[in-house]
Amino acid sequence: MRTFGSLLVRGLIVGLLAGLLAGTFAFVTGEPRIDSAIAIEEANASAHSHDAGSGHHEHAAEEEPLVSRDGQRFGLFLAASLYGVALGGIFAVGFTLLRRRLRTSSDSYAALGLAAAGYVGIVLVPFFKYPPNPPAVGDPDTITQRTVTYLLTLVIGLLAVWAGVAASRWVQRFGDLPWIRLAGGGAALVLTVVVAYLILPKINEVPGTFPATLLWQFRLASLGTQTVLWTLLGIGYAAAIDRRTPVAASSKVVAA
């Protein structure tokens, strides 16, 4: 029987590796899209400071950024791996905390569906309503605001994922079909995130001058990082706890 720190270890290395291959995903997908989203604030800065200039073309003072463009880019790898540890450990407490209640007899089946749970009522639940957005688009007066509504929908998103969980066993009294059970915990899922989706207020602050391709571009990177992120995490936890006897050990066993 593992003890919780062999599982909270492992789960810091999953995660770390996770992280860096995360962050290198991030780094080819989205980094080209944000020097495009910059250079698109940069111009509208500019343009702006011409139009004060009442005509005499003067520039504002350009604020140094307090990080250049090649420090964010090493920031990156800095952020998704401890982002990844962070991640990783919070994954291996929650499986040991959970692990009784996942009803499979297999360990690494269990960690994937922790992994399929953890992605889609923080990840999927989120991205839907409040996807989001490049440099040059945001307000920073409503900062606060998409701060809060952003981590109630992360609560709303695990709260969908109890319910589906919930409504799927509940149902599995009028039948062990595994449809059933599918199409209640669906119901469940869905149902509790329409509703969160008519409450929370609204929030859409892109310029209609900005670049609709580039937008969505950054969006999918950004999708595309937290998939490969929780993908990598459920595989490597899985692969980690593996608990299966090698076929070689025991036939020498038995011939012995």
The other form holds:
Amino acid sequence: MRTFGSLLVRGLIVGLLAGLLAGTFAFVTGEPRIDSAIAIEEANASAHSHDAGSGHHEHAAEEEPLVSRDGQRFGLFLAASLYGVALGGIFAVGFTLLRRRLRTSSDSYAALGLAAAGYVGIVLVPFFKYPPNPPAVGDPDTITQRTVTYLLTLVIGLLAVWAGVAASRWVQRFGDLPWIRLAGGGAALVLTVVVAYLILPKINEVPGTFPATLLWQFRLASLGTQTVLWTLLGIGYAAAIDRRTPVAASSKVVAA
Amino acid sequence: MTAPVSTSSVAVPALSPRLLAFALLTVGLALMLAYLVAFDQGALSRSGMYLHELMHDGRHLLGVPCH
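Other form of same protein, the form predicted together with the partner chain, not the form predicted alone:
Okay, now the whole complex, with that chain kicking things off.
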């Protein structure tokens, strides 16, 4: 058994490394798209330079930016790392509190299962309702509404995963077969998500002039970044709490 | 119903009020950190828009809505 402190420190370290590597993935795949989007934004801004400034933060070329583009490229790694640390901490707490309720004798499977659940609930469910947008897309005036609805999809995503797990356990009374559990759990999850998607407001703010290919590539880069983060978090945490190595080491010490 | 899995091989400590308190504290701090990365516009960091702009690319690519 590990102490909570030990479980937590492992989560934070794994989260930091996962965040750094996700940041590297984002740097390679996402930065070129952001540069292209900012170029479009600046072209639009200079075309509409007589419009009254809205006062919201802009990337307009004529304004001296608060942080240079190089600074923001560094900031990408900072943001991804800090986000990874935060997720790693929450993941470690989730693992500690939920481990006994997961019906597996393997800590590795428990960690991987939790990461998969977190990925579906926190990444996929919000992604398909409110896909991320590059700079130059999105109306500054709706940022509060978009933030609230995004956070709602995140909570609903976790609820949908919970509903899926609960349903898969409930249908076991009709036959304890893998396909019955999978179908029951999957149906509950999908049903919850579909209902939520229908109720939540539509947000469609992509300008008609914005290149579809660029938007698609940016969204793939964003999805890839979060996929890398969660995959490494799950595999990394499973490896980090594996007790075989320390046990073998200590038994050697005893034998010596 | 399946029998509950034996807990002897499980890596986590038993639940206690003390553990729950530490768990809650950890989640609170982690959420503050996530807020700082994903949503802060100077309200928490007291740095104006500096941190917001610094982590701007990261926020966009991590899927958080922005401007």
